[in-house]
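This document opens with one chain alone, in structure tokens, the form predicted alone.
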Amino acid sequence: MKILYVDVSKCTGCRACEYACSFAHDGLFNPLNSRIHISEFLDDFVFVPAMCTQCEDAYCVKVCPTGALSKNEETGVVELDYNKCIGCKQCTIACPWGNIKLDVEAKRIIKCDYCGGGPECVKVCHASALQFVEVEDAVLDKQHRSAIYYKDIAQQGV
């Protein structure tokens, strides 16, 4: 199963991912309607991409009164059926990460759907801060980076 993997240390805050996402879904370059959002921390020059994490036991799915949100067990994606969605916005409140939102112009819920298996945000991320990888590869990379972090601390004698 593939996931969107974020390496915050590589994100330059260029926002190409936001533009690519909104264009892929709506045909417009409008970051407000992007399913990915870059939070800026300019004091530290850090940029943090955030998108639906496709939770295994998703609160948004649990609170949806019409069953419009469901987990695709094969792909791992929490899918939204617009034919069932009544726009109650319970999912936007339930998401602990704030990664489901309302398109105020179209008056509909929007969330990351991995673009059907080929996320556009990843395709335009020239810094490789975003990757679409097997979950096992993401875990191995994180373990490796944690080990490097602790090795550096040990070498500093802290």
The other form holds:
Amino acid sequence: MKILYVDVSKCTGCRACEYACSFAHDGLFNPLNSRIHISEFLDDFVFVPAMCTQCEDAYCVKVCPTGALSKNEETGVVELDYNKCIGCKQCTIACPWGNIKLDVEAKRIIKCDYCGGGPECVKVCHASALQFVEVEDAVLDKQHRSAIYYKDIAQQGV
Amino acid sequence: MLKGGYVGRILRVNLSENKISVEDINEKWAEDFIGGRGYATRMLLDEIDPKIDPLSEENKIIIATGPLGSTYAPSSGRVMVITKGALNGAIACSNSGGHFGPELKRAGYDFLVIEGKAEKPVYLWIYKGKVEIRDASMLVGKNTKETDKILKRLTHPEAGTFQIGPAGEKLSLIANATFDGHRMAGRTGVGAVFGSKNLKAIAAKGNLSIAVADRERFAKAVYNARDMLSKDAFTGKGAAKYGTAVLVNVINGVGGLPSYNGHDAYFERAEKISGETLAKDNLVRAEGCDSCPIACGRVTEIRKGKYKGKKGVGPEYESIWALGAACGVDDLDAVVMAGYLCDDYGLDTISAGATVACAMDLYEAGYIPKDDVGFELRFGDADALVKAIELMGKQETEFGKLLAKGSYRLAEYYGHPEFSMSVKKQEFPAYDPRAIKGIGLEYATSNRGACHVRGYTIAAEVLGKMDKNTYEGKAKLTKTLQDLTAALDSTGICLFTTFAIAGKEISELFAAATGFECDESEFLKKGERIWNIERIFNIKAGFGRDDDRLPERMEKEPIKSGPSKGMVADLSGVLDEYYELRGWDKNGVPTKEKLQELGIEDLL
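Okay, that one was the form predicted alone. Can I see the form predicted together with the partner chain too?
Let us now look at the entire complex, which starts with that chain.
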């Protein structure tokens, strides 16, 4: 199963992902309608991407009174069925991270749907901070990098 | 009817009368002059007398976005500041990255025109189309980073911000305009024009969606361009790893890195201040402007020595050169520190470094007495460099005030204007016009004074296949690049993209976004039109052929060492060739036929 993997240390804060997301979903460019959001911490120049993590035991699914939200076991995506959604916004309150949200018109719930299997945000992320990868590979890169760090320490100790 | 790319509105703020108004953009002008730099220059030509004093109430400032801004077109978030420049009175278009431009656009405006002068320091808050002129007394004297921080607290934590530092407030002629606290429209002293209007800062936040004319075509053009950028050695790899400073060793390697205020074009200790050394000793991470896949921005820290613990952004290649090689300084930590100080004060690092280099030169020649400075100001002295930048930023002493006026006024004051390595009073950037011939023609003819980003001939002459040692073909190269850059700047895309993409790709992005059908040759024609209206502005401001020249030293003093040893510059033939190619007369004035061809015959 593929997941959207975020490597915070690689994000350069360019926000192309926000543009790509809103354009892919709505055909217009508006970061406020993007399902992914970059928070900037300019004092330290750290940029943190955040989007729906497709929780296994999702609060948004639990609070949804109409069953508009449901977990697709095959793809792992928490899906939103607009035919059932009544716009009560309970899910936006329930999500601990603010990753299921309202669009700027405050009329529509929006959330990450992996663009149906090929996330647009990943395509424009030249820094590779965002990757759509098999779950087994998701953390290997990071583990490898931290292993290099320990290798250096070990070498110094010899 | 505008189909996409533009929001379609211009915001006008008159600070003298506290008046705010909104108007629609002129669609014909949008098609003819694109947006950003082009459209705004057309507006300025219409609205001010080019002869006015740049620091007078009559001058106007236009902050302009381009039609590709606030989209995922690569590196498209540039914002331009167009005004009559403080440093030399020529047409100024100073250009910056960051996120302010796209935020201004989403707040509802393609252009922001600032007129008049506020009684007391003010800042603007533009939120979802609405504008407030607010008291800025709490921001006075604050450096650029602090101003950005306070501004975000006063308005919105995710606002795009603009600010000037103490240098702009004190009308330093080399003051820059800073965006988001760390991105600069560096050149031509635009910061002083803001200072003269008592406008300390602007914050903008919007919620508008930006549409494009043809969605599928646009997406295709964007992914094509992004693909080419990621495959290119510089934009895909080198810039992210080493930033623009990757050029230090490259340019020095061909003997084109000016050092010791232009006495030489080779710096024997360049390795110590190279991009590679910066990456090893100072780099924390790369940072990208709006929608930019290149991410040349440097986040750095100083890890040793007397400035240990300081953090900031940069330095760029140009800053490393100006504060390093030009001053003969090989201490990278001091160069980085001097760069941080320039950023904090809001000073153009190129002009600031080159002015210190000029001062060191004058000092060593015995023209500046030690009492004027207060300390020894010799080439290679890292401490003196940092102290001089502090004098320049604070302007507490007479000498500091002189430094803040740039190298030309400084050298003129001490009776030797020929010591200023400048064209139209603006300091050279980091390429030697004796060693790299085309860039000399570009410096001389650039309409905002010596400048590398109006037509970056280096891409062909050093990184490409053209012979840097000859003037042959350079008139054509310079003209083509100047026209292309004028058009490209106006779309809102960053010049750096041209390492990988060119007129074909950019004109396609423009056409897909706006619906203005435009192939490569039509795109270049628009660029030529923009270049000519800038020239018209300058002619009306009093500039002419005599101003299109390099300083004497470049013609008379051969390069002392390195691969380009012995070379001098001589523009006499190539300048005529350039004028002829441009369709200008021998005085550099556009001919009637040329202006008719471009459809702007009524402007001169």
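Rigid core (definition): largest C-alpha set, two forms, superposition within 1.5 Å. Residue numbers count along the first chain shown, from 1. Keep in mind that this is a model prediction, so the values were computed, not measured.
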| query | finding |
| --- | --- |
| Residue 145 C-alpha moves between these two forms by 2 Å or more, core aligned | yes |
